[in-house]
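This document opens with one chain alone, in structure tokens, the form predicted on its own.
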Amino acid sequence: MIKMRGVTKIYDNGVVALHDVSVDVAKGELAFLTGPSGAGKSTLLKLITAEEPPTEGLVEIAGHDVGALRRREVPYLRRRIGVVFQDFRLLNERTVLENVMLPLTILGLAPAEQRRRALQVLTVVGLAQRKDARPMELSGGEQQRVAIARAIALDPAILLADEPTGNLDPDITWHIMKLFRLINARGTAVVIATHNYDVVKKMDARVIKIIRGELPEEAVA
């Protein structure tokens, strides 16, 4: 599902975010992405998007070659990919219902079957008594099941998750965490990059360590 040979990535201002990466992601794995701040987390997840292509080395997606990808074909790659922020990302004047419409709406689905998938999505992750609320009327918890309800609404390939607990307390961090497994088991391929060391100890899901861009050998198997 995620493919990447010898990827190196280095900005414009001639800092070397990734150097030399190689790693597999199956169809329906779940993994964690660790490593200190500035180690390329964030990198890898913007390549797996398209937000970023490599300077050198292969990314390939479902298939798809990202750094061959036209302009015009990235949109249709990124609807196969959900995205999860630490920060959440909803639309205050929208509620909780009409936020996890948006991704369906720019596809351009009917009304009703957005509405449908919507509250699908919102009944997953334990939310669908809640559609009417403002984004604001939730606790931190349920914005990002909010925003997690969101991420699947395309019921993406891909599931990737940036610091998804960051700015939550361990007991709710614990239920995002289940409520990723279960997604996991559904079929999706699950990537969360995060800094709980103790939340990936419980889990018993494979770990990825990046170290100044690097993926040491003993840190992928």
The other form holds:
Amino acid sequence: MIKMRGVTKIYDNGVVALHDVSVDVAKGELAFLTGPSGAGKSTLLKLITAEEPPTEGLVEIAGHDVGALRRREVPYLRRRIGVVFQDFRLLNERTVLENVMLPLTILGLAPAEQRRRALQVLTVVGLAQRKDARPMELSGGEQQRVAIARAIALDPAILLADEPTGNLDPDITWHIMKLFRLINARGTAVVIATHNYDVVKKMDARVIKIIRGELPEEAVA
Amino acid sequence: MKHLGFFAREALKNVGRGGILTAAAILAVTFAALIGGIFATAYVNLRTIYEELRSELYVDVYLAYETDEAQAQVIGDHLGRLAGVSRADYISREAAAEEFVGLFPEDKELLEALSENPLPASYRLYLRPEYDTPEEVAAIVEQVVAVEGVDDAVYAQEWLANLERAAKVVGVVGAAVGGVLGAAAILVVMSTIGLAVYARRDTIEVMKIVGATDGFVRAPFIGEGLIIGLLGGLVALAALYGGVEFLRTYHVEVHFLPASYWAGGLALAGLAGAIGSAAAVRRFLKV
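For comparison with the form predicted on its own, produce the structure of the form predicted in complex with its partner chain.
The next block holds the full complex; its first chain is the one shown before.
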């Protein structure tokens, strides 16, 4: 599902974020991307969503070379990838339901269908009853569940999470992780970037270690 | 097309939420449109006066003082056959004297004190509408004065030419000033909407992350600019209409802009807003 070969990313200011990275993530796999802050976790995720182009190497998503995509093709790639951020990135002037409906609106579904599917994913994350609330009225954990609902609204093939529990307390963190496992069980490949090793240990899933922009333990064919 | 309702709702919401920035942008468009509108009104009114005068244009042809009735008849036949002349009305010396007294009754004694009527006989030539540009009138007059027995030919040439020139100057200056102010309005709309866009850069980023195309992100902002432009244009038109009505209460015969002018102006104002907005949002699309 995700294939990276010899990927190097050097930012305009000369910082080498990734160096000669090769890694595969299979369809329906659950993987943790771990490493200290500044190791290159976020950069690796940004390469997958085409927010940043690789300086060198190949990034392939579901068989498509991301580096070769034209600018106007990028949105269609992103519709197949759900993304969850540490700071939730919800739109506070919209209700919970409207936030979750946003990707469905962009897709151009009929309003009734948008509503039906948004309510469906809100039920999956256990927040259907808060659909009319504004994000600011919710707790941190609830906001992250809304963000997850938005990320899976289009039933993506891949779900990326960048430090999704960084702002949450341990109980809530565990709840969110169970949610990711549930989503993964529905067939979505899930990649979670985190430096919370306690969570990683408990989850019993594949771990991709990233250290100073390199993946020393990854071996790919 | 399937997103049109969403774009319209978003644009209206954004205008509603814009507060002082939106008000400033509307005001900028209003100011530019009002100045343009004042010039357009001046142009249209000068043009109307010019057209009215032109349609009533005639040339007074004075015959030599010693011309008798028979000679006058021959000259009249000749003048009536000239290209561009629709009618030649004879004004005898006696009729000229009567007209003079009619126009200046207080000078009646002056005329009576003279032993002989000093006014010459004349023809009043009415011109065909297709021969009424200043150049064509001048060409006809040239032929008229060449006719034997004609002393002079007089018409409102200079005045008419000046009026036409004034209308042209007002039109050109108006278009130039309107153009400069229009560009300024676009810049102001760009910077005010730019600030509004900056405040919503997170929204743009989220939209792009969940798969929105540039066009999808841009459309509501363009709609917002269009609404701002149209509102500014409408306020300017209302102010202009009010101004015209105000002048009319003082019996100044001013016409309001014809429909094609104000509709075109309104469309231009909307376009200026949309362009300003599109340019502003462009900077934030590189996610």
